[in-house]
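Shown here is one chain on its own, the form predicted alone, set out as structure tokens.
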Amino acid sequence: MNSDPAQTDFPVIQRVRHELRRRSLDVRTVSRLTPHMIRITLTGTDLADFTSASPDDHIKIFVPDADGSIARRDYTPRRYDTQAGELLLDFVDHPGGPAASWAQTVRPGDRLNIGGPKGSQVITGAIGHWLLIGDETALPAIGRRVEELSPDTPVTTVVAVPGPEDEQNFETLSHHIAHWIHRSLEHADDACGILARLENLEMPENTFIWVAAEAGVAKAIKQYFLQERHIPAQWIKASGYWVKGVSDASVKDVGAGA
């Protein structure tokens, strides 16, 4: 599918700018969503004009670092409920890192400062089907995308998590097919499980492929679609949400120009 080099009706990624503002919010609830995911609900009057136009937006959170300084980390707004005035953030529970440490110890009534999102990348065009691929760090963006899709746009997800207890259910009007790959957090930089599942995955016409994982994994997945499935690059958006061995690193467009 999507392999005709003469095709010009590609999806478009529209970049939308937002007013950059810092907000001080209250922690309303802290819950254990799965064994490796903590969900934190934030609220406050500063949310009144909060805007997030795309499911893979990022905000900046400001949390204490081990040396007493303030660390800045990027997180996806999992959901913003305008009626309830609540912003949901999901944190992967793993050893080390200031954001994970904060999420492990935060309590209702504590405060969190956030900034942004400063912009959104809104994907538009004749997309007949979505294929969302990622790991734990991508689950907030994947879950939000699945839940926000309309009934006439089906979606398939392929997500790697530590075990069956870490799988999540999404409430959506779209027809959703979920594929889960189980591997330990220690092997989160190994693309083999995801690539093996993709080998036998059927893809309808006009499938847009969205990928977010460890940078090496995301690059391997993108190269697979480009070289083995001959998918035009315009139908793929692949990002490295983290880089193994490098603190606070990401790659917005892996394999750019490949």
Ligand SMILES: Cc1cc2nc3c(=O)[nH]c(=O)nc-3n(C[C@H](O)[C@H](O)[C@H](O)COP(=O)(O)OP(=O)(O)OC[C@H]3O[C@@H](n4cnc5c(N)ncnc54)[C@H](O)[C@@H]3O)c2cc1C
The other form holds:
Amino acid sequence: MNSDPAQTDFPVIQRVRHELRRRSLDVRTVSRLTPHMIRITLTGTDLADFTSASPDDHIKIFVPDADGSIARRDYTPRRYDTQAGELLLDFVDHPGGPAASWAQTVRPGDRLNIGGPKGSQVITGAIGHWLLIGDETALPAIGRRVEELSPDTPVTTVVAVPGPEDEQNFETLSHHIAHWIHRSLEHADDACGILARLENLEMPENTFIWVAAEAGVAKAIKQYFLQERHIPAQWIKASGYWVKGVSDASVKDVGAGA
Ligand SMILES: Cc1cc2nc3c(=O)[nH]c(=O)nc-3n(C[C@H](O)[C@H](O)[C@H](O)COP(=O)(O)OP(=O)(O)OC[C@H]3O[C@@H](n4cnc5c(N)ncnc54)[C@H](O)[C@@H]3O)c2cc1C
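Which structure goes with the form predicted together with this ligand, now that we have seen the form predicted alone?
In what comes next, the whole complex appears, and the chain from above leads the way.
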């Protein structure tokens, strides 16, 4: 366990700034990755100098809102190839919200304006094992991290999705153990399933815990590790990627308070 308070070689979250750029892209393909996930391939010469230094980076997408204004929402660059001029985004297909509605109705040939990433948080240090926990919205970042890991760093994932057909396979050189929790989208703010799975989960030395989910769920998970497993906060990064019942809401660091 990495709960020794004397331990000083904590991982470091290094903030890298990128020049903030807006890009105008074409939708090349729209496909249904799983029942609740829509994959959109974007293309364009604007992607020539696109950069994303960390799997949990985000871009802003600009989509029409119901009142005619432009809504901005955060999405993860799931995969990108600057030479091919291609960027993949995965959208959770949830009811309500301009971003989800855009993804449900967009067609090849449509355009999308994006901004960023304006920064990356690169996690470095003596990480011996990754534990990645989240819901559907975290799957793009989790998938990307699992795929980008080297063979010498094992990874465990614990992800809540509506059903078995929403599970995803990731190709990786790393040793990957995947745990899937099933609950409906309406119950995506219920942390119980994930917390129950964490109860007996082994925590090898120097495990870095990364969490992204509905804000209340992310907070419950962080509190569990701090209070029940006595993991130092430096080994945990937990974000609320959305807030149940609130539009355009996220919580960068869900904090440790009760
Ligand atoms: C750093 C970061 C990276 C992200 N990456 C991704 C990503 O790659 N793919 C992705 O799909 N999402 C991602 N998200 C989450 C996404 O930004 C939010 O889900 C966003 O609220 C969706 O916008 P919307 O316009 O569809 O809905 P909003 O207008 O924001 O919300 C409308 C209603 O829908 C609810 N809602 C929002 N999201 C969900 C959901 N996932 N399930 C059920 N109800 C929901 C809200 O609570 C609200 O009641 C990310 C968020 C952050 C902070």
